[in-house]
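Next comes just one chain, in structure tokens: the form predicted on its own.
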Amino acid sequence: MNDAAWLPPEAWRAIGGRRIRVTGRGLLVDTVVDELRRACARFGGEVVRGPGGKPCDLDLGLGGDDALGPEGYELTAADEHTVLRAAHPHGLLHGMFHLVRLGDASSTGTFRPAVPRRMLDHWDNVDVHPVMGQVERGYAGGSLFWHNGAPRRDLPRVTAYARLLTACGINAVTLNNVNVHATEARLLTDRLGEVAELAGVFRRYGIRTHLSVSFAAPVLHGLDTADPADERVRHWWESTTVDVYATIPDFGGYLVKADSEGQPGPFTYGRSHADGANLLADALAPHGGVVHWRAFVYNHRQDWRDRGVDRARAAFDHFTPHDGAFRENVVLQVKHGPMDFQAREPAAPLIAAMPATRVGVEFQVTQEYTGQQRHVCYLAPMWSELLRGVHGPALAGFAAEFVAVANTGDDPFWTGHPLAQANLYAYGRLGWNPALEPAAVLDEWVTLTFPGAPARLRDALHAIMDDSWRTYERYTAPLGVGFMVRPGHHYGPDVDGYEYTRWGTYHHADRDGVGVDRTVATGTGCAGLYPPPWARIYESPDECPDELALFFHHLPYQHVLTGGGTVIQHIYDAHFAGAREAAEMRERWAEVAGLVPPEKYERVRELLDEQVRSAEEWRDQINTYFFRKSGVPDAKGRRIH
């Protein structure tokens, strides 16, 4: 059984029962026709190709204004007649899925994506890694593409997957892990045929295929160096890239994690990140390809006693000196926050500090630090706040494109937790239009995923999911400190788990207070890296948003937050509230028994049991820790475990 996610057959009813004309030629136009014919065969409609003939009540075709761009489209409607026009086939494909999502007459107008590329990165390993498994940080089973070192070749499933991605607005995929191992390195050369086979499926849905590559690939393939200044290295990348495009003509480009967490990079040869990225960019440029160069670079061998070392400012310090030095076809891929996909972070200061560089903002759909797809945690509200600039610079104004780490696998429900499908859908939709309201996006997903859902089911899903990110935040790490997780697998509470490790320190709790001093006046200076007015706001403990108070300040337990409560009382209250809200989610789900397919209902029910158990564990461990550190009792007299 493979779940249909947000494209069940019933979702096509609105257009599948109509007489539809499609004009235009090309692979993507053929895809549009195939999809519409499948819908019409089910619901009694008809698809005709070419101009002329009897009138149609739905008319899709090329010939729109070039101002629509490569993926834009225009919808007009009068009475029972709807016209969709696009300048290019990609626009026609996206317009068709618009009609599936939203209908026609109520959503006429001109539609274009906010950025040209909305990419999904898979952290899939070809071989099963002894630590990382088949998918690193994968919480939905194994890879869709490989199994135990061999290609799966389940192309019907990959086709269904490509259809789902295009339907929500994603137009690029990277197929393998950014931590490139020996077998993955061969995807670039003697196993390129496996990539080409997958690229052929994604191509039919307007999705370009990319590969993660090792900076040391020339060494892995026989050279004695990977130095960007060495002509032999330049020639190797150029000739290898020619072979890639001879096999995959629409290949998108390379993704590189270099000089990061032990991955090889240009620092080995005394070169800069710009030198390394430009080496690959020059090889790709003649073919129209791009390099995504990850900015996740920091000292991962820190001494916890050195309070001057700050992982939160490392990427800024590494990359801002090179602004303007990167080729035009380099995209600097920056995590949305300065740490590592925590439940609460400010925007990464680097994103607003590279005006002469193309910056891609990276999100994490896979829930590494937000419940690992065992907890309901609808992430669109968090992403929306970052994109719109609720507590910092509006990332949508600086992003040249959006990237996200995938949350899918070979699980029958695609994402392990059936409700985690909403995060992938929302990422695609917000990538197309960052101004969309998260609740409205969730409503789209509910409408598509549960066709004909009664009001009771729709209301229950909103009650469970709308505020689930903040619920997760409440019962986990308080006020922006983050990383209170068990080292290695990152699931469950461990307040000091990372506090004294080489990966960094995150909360600095002592008997007097908690939080990291990142002010310019007395701390690491990270607060001063932001543009106005945020540098001033973050610098002041009286103006800093409560949500980020402990990210930027080491505060006494009795410090009064802008919301009126003390730091210690906020910790107690939030953790009690979060655990209670998790229990309420379970109660709301119990109310919809019989309204959801049994397999899906049972999967969610079992996972909500685990979420409630875990939330109580978080509540008890965090509150106990801070009660013992502070010596301050709960003002409401509740039992601290």
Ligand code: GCV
Given for the second form:
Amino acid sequence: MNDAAWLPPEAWRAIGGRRIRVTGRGLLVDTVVDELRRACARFGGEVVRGPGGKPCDLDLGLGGDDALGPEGYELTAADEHTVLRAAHPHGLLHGMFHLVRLGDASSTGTFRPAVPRRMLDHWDNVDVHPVMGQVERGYAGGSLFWHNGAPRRDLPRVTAYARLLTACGINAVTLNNVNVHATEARLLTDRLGEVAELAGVFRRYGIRTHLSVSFAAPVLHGLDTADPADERVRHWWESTTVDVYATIPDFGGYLVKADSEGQPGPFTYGRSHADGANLLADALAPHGGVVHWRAFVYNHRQDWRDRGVDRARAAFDHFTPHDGAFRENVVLQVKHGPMDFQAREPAAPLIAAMPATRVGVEFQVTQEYTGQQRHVCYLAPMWSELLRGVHGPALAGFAAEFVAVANTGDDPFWTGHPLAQANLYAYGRLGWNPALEPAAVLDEWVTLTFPGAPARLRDALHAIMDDSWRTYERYTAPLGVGFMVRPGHHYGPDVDGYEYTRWGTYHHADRDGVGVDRTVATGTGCAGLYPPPWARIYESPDECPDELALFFHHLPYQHVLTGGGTVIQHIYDAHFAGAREAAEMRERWAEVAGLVPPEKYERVRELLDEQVRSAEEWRDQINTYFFRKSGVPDAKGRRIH
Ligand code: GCV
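Right, and the form predicted together with the named molecule of this protein, after the form predicted on its own?
Once more the chain from above appears, this time first in line as the rest of the complex follows.
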């Protein structure tokens, strides 16, 4: 059986002992009642349905102000009597989980999500892919939905999963990989029943189901073209979509990765991405569905010798000419950074450059480039910085919705690394309210996941996790330059692994300096794509935040950073510090033996051994590499190999 994660039975103690009244009807109200009945059976409370009757101390019902919207709720608590009101059943569901999360002590007020959709994308394959396996970039075992080409049908487990997702605020899922292979393409047609079955489970928790589709689906199903201007293609999408809604009436819509890393797209037919997205949008519109159209479009067959091409500006160049040309039910899904989910990147300039388009900001909860769920790397501080705009435009101000790539699988702890559960929880919570403090979110997660956690455990978890993203950053690629990972699987250091490849992921280190010149004056011009004041700030090596110094500039090793040290000394210092901090994490964990269930304790302990080993390998390879390139010794005389 799976770990209870942030919904162990104990988490319901605060409300499971109460006299509860629930009014209202519908599927989600039934879900609320089922949940509360289960809690009350354990903790001695009681649930009654409908108005009148016995007095209660917790009163959940509809009748809230319409301004609360479809998911909002209002809480009032006085004299041990708590009232939860929503305008719609979905609000009651969220309100109930609010009480589970936070109790009602601090809970008076109205609560609404910042954006209407907070989606989680699974990169699950139906068939096991020869290179990518069952889940692309999955570090938590197999898929929850499919195994070796067949549906798993483990619906109790999917139900437990749906509860976890809704409890942190997620309200939409895409089930399958954006790289749609031939078998997965059939989910849209003759294997739609498998999708419907899963949608039935998610629906009970207020989560709508979406599907990744191939732009070439009409061809895969027998037409000789997928050209958006061809009437037969238009008709194929319309009639296929009618069938989808006949089977899944609340189907969410299609997610498309087109003309990207080998996936088919409108470019094949000389059409634009607006033409492509609108074709699908028109088929979905009569049913209330949306297209999530990914902006991850770049030339993945670059020549490293050609310094004029810059992957970081590709999405901007492709999509800004089409601002305003997308239908209203198209969401342009843009990765948070202009490259590819590195531990440090600036915000993607495209996000702030599409005022007439609905933009969904995409995060990666699965830790492809951030330790692959073998390293502790609590990502909420990174997302929070991006959302609040610490080193660039505040993404929360531009996002019409949020999307993230899931980090879950059939691992009993859901996420491989038990502490990586916090990333999924935090994504949901920040999606609902981007202003939340990452440390406060972590505290919520600790309280729920480790009921009755003594201060010693809570302190240790904060010490290990709060700053773990910065620690990870310190021992990996320096100052925003990115990559330096082993090609293919992307784990562990390989400084030149991608330096002469076609993927456009270069660092340009030579004997004098390192970094990519993305200035307008002498480089690729990427710095100039940002709104004021960021274009000016990024352009200047003296104003550019140190965190992004090598993302925007090729700097001499002796260049003095804003923080005071030289580039080369920063590289050495950061790598010694990062590896030492990883070792300290392991020491802190050893202190909580006995305070955490043994299996969980042991899993984390083993993984921390690997994290320390890997951090030392990163430290030594990066430091040695830059010492050999630059010839500059460490000012503190530490050992460089
Ligand atoms: C699903 C990166 C990953 C790919 C992924 C791609 C994407 O390039 O390495 O595995 O493909 O991003 O986001 O589409």
